[in-house]
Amino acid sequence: MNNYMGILSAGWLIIGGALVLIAGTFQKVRRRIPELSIAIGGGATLLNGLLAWFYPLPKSGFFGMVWGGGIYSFLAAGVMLAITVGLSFLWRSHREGGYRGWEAFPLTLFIGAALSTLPASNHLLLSVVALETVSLGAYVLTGLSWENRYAPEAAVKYFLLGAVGFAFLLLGISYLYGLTGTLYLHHLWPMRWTAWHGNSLFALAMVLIAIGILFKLSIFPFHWWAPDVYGGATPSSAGLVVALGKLNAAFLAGVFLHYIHIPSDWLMGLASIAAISSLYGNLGALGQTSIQRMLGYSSIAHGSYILLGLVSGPEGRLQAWGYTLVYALTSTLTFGLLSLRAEPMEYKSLRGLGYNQPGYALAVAICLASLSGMPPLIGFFAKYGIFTAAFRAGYWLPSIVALIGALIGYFYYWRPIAWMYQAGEEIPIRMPALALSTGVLVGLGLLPMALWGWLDYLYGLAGLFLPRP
């Protein structure tokens, strides 16, 4: 069992995705693809949750290439929860679009298999394959639409600029392999990295890897693709695309920062970049009239909070991973609930929603409030953990600047809520079950210690709090 624990979830999703792909070739079965995909995604969430509960101490398998149980299954459960919610919104789009684009469902399951494996990977080659599998799937999800004329352009931009970022990352990893002579991550832990800190090849490798990760996180000044891509993607899948990108980068960056000893002045430089990016993303979102472009600019700010946590030591990486899971779920819900049309909407399109569909409007308001960091929702506690870890790590000035950016975010997140409660035309809504799913955010916000306590316990059992040798 221990040898196969790390690939149980991935195996379940790959087999399930293959079955869905085969079923889609039959016209009569195609209508049932969404329900089958959601059941497979929900099963993967439950499976990972049970593995994290019954096997809190991680076990390595497959020649030490992948970990299973503990923190790694917990992270996979969070990933699959967000993906299952994203599949629910794709279901609505699939039904209203005449059951076209069914390929998105097996593709999303394959993405889930790769993304669940990424944080559990103990091998650089496996990490790279998982990372780019997620990215390639996200490119397709961005442009897979027959009604949105902006989606193909967004997908092409995402693919071209994503390939550039991946090229930097892959080149940096190849230099790292040349320096260390190993692809196993646990071999990097006991190395005396201080002996390499003055080496130009080590510096080049770290710079290239950092550029690739900053691209994936959409951090200033490597952010320029995010507003166009997230703002032009199909609304029902845009939240899933945002979640996949952030999870992808945060998991890989957290693993690298754990195993490789980075000089403290470099970490301060990254913290400063995160602070600048927070201001840029929040200020850029202020002037947007399109809801999706506003959320696209805000994703730059959220990426900066994740980066600030990642560079803040072991506690910060824990908080960054927790924040990324919360942001993935919340952004998927927000984009999906606001996918009222096939193309991105303006603020004014929300007029009257608060009066004509009060329950649905409340769900949208809860999601936006959680993204802004309003207590007592889970988004507040996630931000609190990030900034607390950054202050404890000594990044006072970057943390204050990023906190100012976060306060600016309250204005543009609450502006759509104000538009919903202005007089306007009635908007037909047929997503009551999905609107109720925002109760997850409220529940997690009211019981944050249950989530963070479990995450902290599993993180410690995995040895991720241990000081460097």
The other form holds:
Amino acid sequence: MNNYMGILSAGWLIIGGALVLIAGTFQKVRRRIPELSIAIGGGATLLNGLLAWFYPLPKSGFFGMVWGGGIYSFLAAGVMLAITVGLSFLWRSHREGGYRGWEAFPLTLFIGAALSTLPASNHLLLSVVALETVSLGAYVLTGLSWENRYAPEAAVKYFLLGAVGFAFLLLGISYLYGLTGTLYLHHLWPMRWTAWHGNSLFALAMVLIAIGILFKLSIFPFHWWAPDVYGGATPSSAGLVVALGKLNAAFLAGVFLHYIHIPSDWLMGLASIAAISSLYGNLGALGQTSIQRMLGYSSIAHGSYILLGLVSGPEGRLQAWGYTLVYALTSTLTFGLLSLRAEPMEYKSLRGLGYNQPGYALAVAICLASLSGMPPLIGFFAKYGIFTAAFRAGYWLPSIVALIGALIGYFYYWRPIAWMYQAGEEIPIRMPALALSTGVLVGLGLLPMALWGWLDYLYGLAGLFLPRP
Amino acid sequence: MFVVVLTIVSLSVCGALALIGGALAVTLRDPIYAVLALVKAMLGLAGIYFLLGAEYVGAIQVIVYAGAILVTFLFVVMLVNLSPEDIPPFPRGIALYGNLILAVAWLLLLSTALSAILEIPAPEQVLLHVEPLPYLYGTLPPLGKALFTAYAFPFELLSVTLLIGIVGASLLVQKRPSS
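Could you output the structure for the form predicted in complex with the partner chain, given that the previous block was the form predicted alone?
Then the entire complex follows, led off by the chain already shown.
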């Protein structure tokens, strides 16, 4: 009855985080907290990767509450890779000063525990608890910087608006519970949902849940917080904050759309919202001069690609999860590499980076190109998967509009690269380029078929392609 | 029949109490009065729990929320020593738009609830099996059993949520060392 595979990764991270928290109270060990936390995060990545490799068939455990192995461990491994990269950037800025205490490291490990549980959850209550745990940590990570005077404002805005979005989600799920009497996903799966279609209480529940998820995903009508929050967030953790929000929403929405049968015209409506959001985010990013604000606007656009994938059937949900993992890694890397100072930077302050620090500048250029969707990099394959799935699902018009948005994206992602290769004064960088993780990005881009094939295989084994009974 | 009518009337009274309390908590200018109005809302909620048969949750609602948490709120409000004059008036434009949006949302919600009551399908039409209520429903034993067996993992994860809250608060209140 009890299979502990589902809580192995979360248990490792929670116990590890608690030990780090205790170790930090000793003055002698405190200097080593960042390295220790990165080791624990890397260990969780490895552990989940091994679980996914050796147990491709997921098993449910803990009274049917949580899944372990297979696709769920794969997703957790991707999440932990992004979080470990985020931790290493926090380490750099922490060493250089200007940031609040070492407690941010165990905090990030706890976030990892909750986030690796979220996709594996088999009960909406557990999903909601995990989602809120991740969000709560993200609010704190937003306001870490002392130097950046926008950071506290961004953190408070994120906290208040995130709480509003979460309240919508919770209200919707409580209506759903009132309708069905259960929150176990395997109970929701075989229900005769068509009997509810057209019922206004069902419609109300779904609309409230959709508002909650669109809030987290920062899609167009519920996006207004994103540029302010991501633009003002602490530079070195901003990428992680963006990644956490997107992963949260994509996992919950993916699970939701798999188990609950939504009328197809509603899905069409969501796809249209995604298309509008793509245009809005990309056009908004075009006029920015601050790097972080540009990336904040572009996160609206990336949320819209994720949403477009999520509504395009089982194949689209697979692509959307893959896309979200890739986006989480890339955005953490990009924001982290560009956090050269403790306050948000303008494009023009990058001037000269390409001559003073060629390796570093190349890493930044590769990350930005991957975000824009350049062919040999993994960002391209992720986008390609999403748009193919959306075309196959029959969302012609929304896909074309979103594709136009993605093409606009090339303009603004390449502008910082152009600034980097103009002559300018020297920018001091005290840490060598994170060549390794950028190398991972390029490497993944060169063999995306292997990675996507593995994801596809695990996704199928978990039964997520199964047609509705 | 008499019991049903009595239940509906009491539910409506408790619901109205909770609603008025919540509305007063948002609109009252004096923070202390606002917290006291929130106590009223919590008591109304507790009454609803009692009437719906969840006696334990109702009792906890009174003890923990009305008793402990709101007293802490009251302490915090008194500690900060806010007077109504310190709070800047709400911008009029935002207040107007907010009220308009709120009114539309309320109308939508009410109309939805009304039409939903009329057209709700019978449970057996949708659900594959309707589970009977457990023995001693609404009291402590089934709740404890659920918390320590099936819901043990979400319960433990909630403690991580609280831990994040504590660690995050201690992070954000740190002052910059003056070196």
